[in-house]
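Have a look below at one chain only, the form predicted on its own, in structure tokens format.
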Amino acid sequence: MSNPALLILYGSQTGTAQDTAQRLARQAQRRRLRVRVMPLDDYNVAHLISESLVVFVCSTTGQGDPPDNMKNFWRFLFKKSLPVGSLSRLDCAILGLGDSSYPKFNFVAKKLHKRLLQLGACVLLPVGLADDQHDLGADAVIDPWFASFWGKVSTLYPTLSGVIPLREDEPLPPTYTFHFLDDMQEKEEVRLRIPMDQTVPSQSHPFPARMVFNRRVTEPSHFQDVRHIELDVTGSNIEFAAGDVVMMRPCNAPEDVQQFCQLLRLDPETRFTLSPTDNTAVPAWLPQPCTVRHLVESYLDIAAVPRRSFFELLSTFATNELEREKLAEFSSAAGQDELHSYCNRPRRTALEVLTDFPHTTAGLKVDYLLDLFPEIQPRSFSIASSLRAHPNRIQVLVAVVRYKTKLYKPRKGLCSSWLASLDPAQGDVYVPLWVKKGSLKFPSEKETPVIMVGPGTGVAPFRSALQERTTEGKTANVLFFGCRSESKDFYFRSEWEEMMEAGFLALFMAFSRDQEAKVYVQHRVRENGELLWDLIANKHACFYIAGNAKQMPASVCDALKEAFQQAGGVSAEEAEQMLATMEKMGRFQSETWS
């Protein structure tokens, strides 16, 4: 049997599944196998019947949903018209990336596994279920799964045992080659452009929205800086409903861009074009030609905590013995605890790692930049406004992420810090964005009551819903809002008061730090059991939760089940069943983030 051509298809929302797929591809290259790696939606799924060996690497998003770049594949694969044995010639393996703090842990990988078996595929080994919550992160499952996969492949293809693999410290060819343009060629500034015929903005063609205002809405003395931001989307053809999300692609801080260029001895104003070393497409988001500044500022994720694959690749450039040993340790399965202590726990950035390994950094070849640094991933924010109340505008509520670790410099969230730094009073500033459907759907029937639990910035999608419902004359709205203090972080207070006066809102507030005993939204839910039971059992209300995924959603669910038991006189099992039925019918929905 001849050696197989390996196809690795990934569904990735934040870049982790893509990184894992690329790691596996590098292992295949070292075994001298022909390998292709691509997002599932870029692959012509009709060709799957003629593939011999495929690995699917899939993450799970939201409430058990497939990532954006595998949605078309997902729809096709679950068509009822597909013949039962259509994939009987396919050997495949499935690796899932998930987080066990979410209720639908690795749902996409599990469902894909089941469907491939139904279609007759031969699944070579048990589905891998990597868990972000593990002490060593997803690698605790990925490493042994990779080893099992290669064991299976060598059994299936005995000719591979005669192949001498490339050494781990030998650099593989780069994916792209940089061609620098000389200074004589006309320079032009790289600007964010959108084609005039573009109908709806998307990830590859975002809309440059002008920032209208950027206001801090927490008291100056409050520990958390939260911004209420408005963006002008006139002429974009963007439409959205309550519950939808806006996607934004942030930029690196100017001082980080400057430091990076100094470390790698790159002139930020130099222009270049890229050519792929195989049949890979040049990233759509990068203009050709492009300046080094634009590449580093808008594309390379230099401020992220680097993944293990970064150290694996970096180690192949190390000539200094001490640095090479350390990088090899960080790249090995045995060194993962050490890597976590150095990198993940203190949240050390890729840029800071480069400064810690100066000899290796000095030897970095520019052609490898796109292999070494992942693309900056877009961030999603719940839209906090309605087009009916604010035509041609998108408003968001952004908590600026900033915290201390053992490292001297405070850690900052890339997107929230970048947004906070933009000041429209100093001149026009633009944010590249597009909109996508959110997971929350609100009822169209006028009489259906809506109960919303949104502590902190979790209230954002509910402000959008309330603005929309108010214009439609829907008065049956209940909001549970929680924050630390009535005087410091009570978002949109005057708006809620106006809605209450107009008879559009019943509001229940929990200020956790304004008294001795902490009071949270779940306490207010428990206290209002009679009202909630009446709305849900008798008036078929819909119940929504939005906010931080830690303890809040589970605590609110427990409080709601207790309310069912106390006010409705049902058993614990019946309360559990009620909630499960509501979820199945779309009457219980949640949107949480970690």
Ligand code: 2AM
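By rigid core we mean the largest C-alpha set that fits within 1.5 Å across both forms. Please read these numbers as outputs of a predicted model, since none were measured by experiment. Positions refer to the first chain, counted from 1. What changes on going to the form predicted in complex with the named molecule:
- Remark: with the core as the superposition reference, the CA shift of F149 between these two forms reaches 2 Å or more.
- Once both forms are overlaid on the rigid core, the distance between the two CA positions of L422 between these two forms is under 2 angstroms.
- Annotation: Cα of L97 displaced by at least 2 Å between these two forms, core superposition.
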Second form
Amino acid sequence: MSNPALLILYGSQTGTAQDTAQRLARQAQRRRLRVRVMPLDDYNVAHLISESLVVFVCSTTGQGDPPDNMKNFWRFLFKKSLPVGSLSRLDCAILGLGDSSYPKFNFVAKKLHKRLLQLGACVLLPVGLADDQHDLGADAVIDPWFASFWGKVSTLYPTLSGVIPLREDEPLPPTYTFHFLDDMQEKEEVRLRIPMDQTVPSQSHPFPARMVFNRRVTEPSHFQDVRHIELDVTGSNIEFAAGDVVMMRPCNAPEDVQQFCQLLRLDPETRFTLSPTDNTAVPAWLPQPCTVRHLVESYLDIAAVPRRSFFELLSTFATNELEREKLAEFSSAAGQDELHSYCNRPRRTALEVLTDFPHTTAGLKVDYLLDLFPEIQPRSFSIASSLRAHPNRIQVLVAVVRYKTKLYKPRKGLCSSWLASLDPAQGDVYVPLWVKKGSLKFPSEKETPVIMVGPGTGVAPFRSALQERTTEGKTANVLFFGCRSESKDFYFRSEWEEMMEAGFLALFMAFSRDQEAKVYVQHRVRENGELLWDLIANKHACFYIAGNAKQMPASVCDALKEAFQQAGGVSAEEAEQMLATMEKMGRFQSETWS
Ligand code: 2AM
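After the form predicted on its own, can we look at the form predicted in complex with the named molecule?
First the chain shown before, then all remaining chains and molecules of the complex.
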């Protein structure tokens, strides 16, 4: 039997499954196998019946959900009309990435396994169940799983066992070749292309939305910088409802771009085109030709904490013995603890790593840039406005992320810092974005009351809902909002006051630091048990929680159950049951983020 062409399909939310898929692809290349690697939703599933060897690398997100870039595949695969046995020619293997601290650990990989068996595929080895909670990290499962995968494959394709793999320190060919253009060639300004057709903006075709305003809504003396930002989406075909989410692609900071170009001795103004060395497509939204500046600024994720595959590839460029040894250690299974302390714990960025390995960085070949650095991941924000109140606009509420680690320079959140740095008063600025359905849904019946608990920026989706509901004449709205101080971070105060005056809102505030003892939204929920019981038990209210405080949702749930017991006279078990029933019926919903 001749060597198979390996197809690696991944579903990745934060980039880990993608990185793992790419590591496996490199191992395949070292064994001189033809390999393709892509997100599940970029693959035409109808072709699966003619593949011979496929590996699925899928993470599980949230409450056992598949990542965004495999949602279409997921819907297709579970269609009842798919004939049993339709994948009987397929050999496959499944590697799941999950976190055992969540109840539905690796649910996606397990469900995929069952379904593939049902469709007649031959699953070559047990599903790999990598666990973020493992003492030695997910790689403690992934590495042995890779080894047993290759063991199986070489038994199946004996010609492979005779192949001597390329050594780990020999660089593989890059995925793309750069062709630099000389100045004589016609200059074309690199800009985001505005879609002129009727397509709805998406990850591969984001819409460049002009920033209308960017206002700080916390007092200048307050520790946290929170921005209220408005974006113009006129002509984008974007539509959304309260609870939906806007995805944005951030850019790297200009000083980081400059430092990166200096380290690699690249002129940011040089233009190039890319050609794939195999049949990989050029990234859809990277213009061709493109300047080095544009590539580094809006494509290469140099500000993220690099993953293991980064060190694996970087080590192949080492010319200095010390650097080579260190990089080899970080690339090895045994060095993962060390890598964690060096990179993950202090949140060291890829750019900072490059400065720590100057000899290696000096020898980096530009053709490998897209292999070395993943694409900047889009970030999601709950939409804080409604199209009814603000036609053609999307507003968001963004807390600017900044924190300290043992490293000297404070750590910055890439997207929030970038957004905060944009000043529309200095000229037009654009944010590439698209919109995604969110998990919060609000009732369409006019009489159904909604109770919303959203401390801090958690209030964003509720502002959208309130704007929508006021225009629809829905008056039964209760909001619990929490912030540190009435004078420092009580944003949107005047809007809430207007709604209260107009009879659209009952507001309960928790100022956590305006008095000695902390007061949180859950305290207010507990205090207002009678009202909540009446709204929920008698008027079928829907209850919502949104926000980023880790313990907050659980504490609010506890407070609500206590309220049921005290105001409704039900037992603890009955209160628990009530909440579970509400959740099942979509009357209890939450959206939390970190
Ligand atoms: P704190 O920062 O004073 O502790 C918005 O961030 C508000 O949420 C702040 O008032 C913050 O209070 C509060 N908060 C922090 N942790 C919380 C928790 N576990 N439950 C509820 N609110 C919390």
